[in-house]
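Quick heads-up: it's one chain on its own, the form predicted on its own, in structure tokens.
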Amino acid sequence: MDGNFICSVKIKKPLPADSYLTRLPAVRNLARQGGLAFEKPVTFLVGENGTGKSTLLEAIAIAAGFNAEGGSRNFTFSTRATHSELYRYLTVARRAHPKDGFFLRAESFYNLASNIDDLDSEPYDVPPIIKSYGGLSLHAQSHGESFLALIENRFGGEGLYLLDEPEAALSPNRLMTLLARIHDLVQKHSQFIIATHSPILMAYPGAVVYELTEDGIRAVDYRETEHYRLTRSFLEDPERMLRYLLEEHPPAD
């Protein structure tokens, strides 16, 4: 088994014409192109803010049975129902069912950590949930440490892992730690679908990088992405880039 549990997604029925979702390039182009294939163990969804990559990942996660605010299929908490209805219009084609799985979204990770603490405060005659996350409350660690505690302890392999902008809490050094952990889990027959802005993560060998733009969704080499090109241009000559930016946008009086 190659570990690819989700092999494709597509729009199964037209969205309402007045839905804001139809204005998102990711949704519009997914419908126009007939779907999206996931042929490798690691797939990245990249694009400018507002293209809809996180909305698409969220819909895939919900359609696959995960809680909208993150967690495994066993989490049911909801602090505020802000997720879109896109999942109702998706068909997720599965090759198999994973033994493990998790939806990690940076923006609601605080809510997940709080829910774990709340559940563990109840007098259940079972081991505390936090034991599966390294034993220390996720709130008792830095944001980055808690991300890695989750990924290093809770992710066990033979799983489907959906990550929404995991770089939000991680230093470049920790991003490399995450890359190594992703590789370890791929060797254990896992699949990752990751929405990201990080050129470091996109460099994972053999991954498919889907770039989402106004014009479509296409597979590219990570060096072709705007994220990589802009980051490289800045690091190669920051003075020139800063001069251009600051001269174009002088401070207000």
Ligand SMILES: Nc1ncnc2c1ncn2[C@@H]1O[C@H](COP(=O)(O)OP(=O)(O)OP(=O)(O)O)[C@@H](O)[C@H]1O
Given for the second form:
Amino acid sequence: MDGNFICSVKIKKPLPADSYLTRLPAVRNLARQGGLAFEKPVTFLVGENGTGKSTLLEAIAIAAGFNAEGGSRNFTFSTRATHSELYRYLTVARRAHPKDGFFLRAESFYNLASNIDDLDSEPYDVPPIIKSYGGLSLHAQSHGESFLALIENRFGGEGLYLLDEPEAALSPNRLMTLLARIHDLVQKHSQFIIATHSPILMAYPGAVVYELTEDGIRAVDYRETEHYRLTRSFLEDPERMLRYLLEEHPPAD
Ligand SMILES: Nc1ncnc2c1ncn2[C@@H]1O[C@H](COP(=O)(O)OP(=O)(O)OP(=O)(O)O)[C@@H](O)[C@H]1O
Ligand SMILES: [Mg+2]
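For comparison with the form predicted on its own, produce the structure of the form predicted together with the ligand.
Shown next: the complete complex, the earlier chain at its head.
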């Protein structure tokens, strides 16, 4: 069996007209386009800041039974109820139930690490949770180290993994380690849906890259994304771009 546990997401009923969600490009276009298909093991959601990638990913995660702040299906902690109501308006079509799963948000990773430490400090006669995360408290490692420890130790395959900007913690070198780990887990029949700004990550072969804009959600080649084009033109000639940014557009006093 391939690992496509979630095969599509649709808006099932109109959102309240006065909600900011109605105006979010991701939500507006999802409704207008009749939904989004997830046909490959890896799907990327890319696009400008504020288009609604995290809001959509979070709503898919909650609709699929994950804790809104991140973690596996077993996590129930909540430090602040900041998640949107979008999940109530979504239909997530599933083909099968994953054996493993994780919703990883860079933003609330700290809270997740604290929650593991708190649970392990309780006097229960069970093996410490941290054992399945590599054994060392996630707080005793750097942001990138702990992030990768989680993915290398805790993600086991036949899983549904929803990641929000995993690149935030990682050096380019570790980002390539993550690419290899994603590939390993895809071989083990896993599905990934990843919101990202990283032109390195979105190069994963065979992935569907959905670019979210004001005008629509479109599957594109990763080389067509603004992320790839801008990063490439910057790195090819940084001086030219810097001249343009710093001299021709000086900051206002
Ligand atoms: N409670 C709220 N009320 C009004 N607007 C909100 C609320 N919560 C979020 N928003 C807005 O929703 C928009 C989408 O946010 P979201 O975090 O989903 O964007 P994103 O595409 O993930 O952006 P980024 O690339 O910066 O991570 C933002 O413009 C944000 O200000
Ligand atoms: Mg985001």
